[in-house]
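Starting off, we have a lone chain in the form predicted on its own, written out as structure tokens.
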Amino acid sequence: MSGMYRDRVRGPKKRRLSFQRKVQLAAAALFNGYAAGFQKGKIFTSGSKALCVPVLNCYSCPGALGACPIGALQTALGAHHHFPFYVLGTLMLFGLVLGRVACGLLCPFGLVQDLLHKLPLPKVRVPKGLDRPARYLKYIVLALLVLLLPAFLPSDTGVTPPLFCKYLCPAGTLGGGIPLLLADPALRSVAGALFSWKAAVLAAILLAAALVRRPFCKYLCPLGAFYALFSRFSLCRMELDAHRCVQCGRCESICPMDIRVTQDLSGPECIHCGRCQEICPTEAISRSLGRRTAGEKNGPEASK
């Protein structure tokens, strides 16, 4: 065992705010920085609201300073029934530059799931036979609720509502629906079955997050599905130095997405949270900006 490895294992463990948590908190404050909105129960409507942020962040959230890209995409599709290339272009830019870094470091609802999972409750490991196929559900949500149905579903008014936002999105209920209802008694008096449904969906996902690591990100988030398509090409990457890796398995035990870190780092399910990097005893994992050089490999096969 190398001296560096012994020092990392035996060294004192201090409770400190991780890099991931610092960035998550800063991003949540940045994207939802209109404090007066929460106080007054009013939605911010100035110029920045026309711009999309790279994460799920409900337009109706009183503190939101930007638009949710999934909400903007559905709204444009449902109202005009043609693809809004400006929104798609923005999403593709986020995907190519950040990939799923947005999921692991910037998403406020990801932060909520991470904090809930710290509750002292029994944890559940989803069996692989169920977990792997269930991860394709988020691609179905993206294709049906976000793209196809808003674009092609007939409507008496000629405008199809944003179906994902209306019936499923827990981030919208938590960040938008609940704060507005708390601030406005008139809204509470007219809240009906639809809000009850959305509240039940939110409660189920929050309970699941306390038991299972990042369930919404793994199984239902359409924005995560979109960014996953760009994971292999994004500029932001996680890298594994196979010569330093000692196959201790600590990175895989801590991964919130339960990926095979030594084999599929920076794959579609990796959210670049950096937990594997922080726990690695030999500093074999690092962040990089840009594509790997020709012939360079991730994983144990690189040392063969």
Given for the second form:
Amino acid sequence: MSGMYRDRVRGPKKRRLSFQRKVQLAAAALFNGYAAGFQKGKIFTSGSKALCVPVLNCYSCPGALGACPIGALQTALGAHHHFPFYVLGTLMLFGLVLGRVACGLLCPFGLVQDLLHKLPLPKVRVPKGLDRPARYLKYIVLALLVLLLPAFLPSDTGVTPPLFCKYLCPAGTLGGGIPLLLADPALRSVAGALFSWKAAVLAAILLAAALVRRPFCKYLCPLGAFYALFSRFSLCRMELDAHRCVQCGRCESICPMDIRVTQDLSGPECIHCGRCQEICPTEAISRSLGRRTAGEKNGPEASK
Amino acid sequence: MRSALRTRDSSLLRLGLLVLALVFLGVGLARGEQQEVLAKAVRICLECIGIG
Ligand code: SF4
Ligand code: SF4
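What's the form predicted together with its partner chain like, now that we've got the form predicted on its own?
Whole complex next, starting from this chain.
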């Protein structure tokens, strides 16, 4: 680097609402724009629900205007028993165009985790030895709960339930289960052990999010795993200008995914939230569309 | 040189994946799979909300 850029170091920018937060709020409102649904305890039932949204947003959330791609994938495999051409094609397009921009800027459950992490509670850094292998868990969730078991697990009824939705998905409990049960006494009366399990999973993930940055995205989300597989090919990229970088380390300390920003920016674990870009005092980090620079690393090793 | 080749390979793969995604999407639409997605999404999914 470059003494010349050292002279141009800016102090941290002061903003009320970051670009990321504005986009996250707008996206959450857009994907869940059927406000009347929350009041009535009913879900939206028009044609837009044939379209998958690029984020983890339960289609049984009363506000949801589109379909959850992870739910739709399990249904095609487990209930209709065919190759999911439509959902997979849609997901691949999202992966190729947006990649994990969907996670950093658009996903409502990402926003929930970001907001919870602002609570004034002690913060925890997961030790490297646990963090690195645990990041592979989300690929196992994708392969097993979303793809293989729904496709191949035999069932008496001929319909394998959407296992990720049923046992793990916190977005379904938070966006669908809780508002619907609050609004509908009939649903409340049939809630049993499964609901208690899902509520406990949700509570554990929300508590973890208050202590650790984006735990669900790092370790469990199958949609994040799918997009991570496409990060190499995604049109949206984050770029680092090594000549401008003064190695101050501010980007690495703010990164919610604990990425070694100066070495592995835009890898599979990078969610393109842009926080490194905002904090960088020399404007060395930018967003770009298009080519991947050669030599970027892939895989969960890209985290610190 | 090597890295230029790698970048070119990446671009080719990206293009290949894009074509594949569009083919999948086209086949899915032709088979009417969007109707299945709609049918699932307009009913409350009991598994999703922790009831069934
Ligand atoms: S990893 Fe999953 S939950 Fe996290 S932001 Fe991405 S899609 Fe949403
Ligand atoms: S490297 Fe930058 S853009 Fe990527 S997740 Fe970390 S802070 Fe966000």
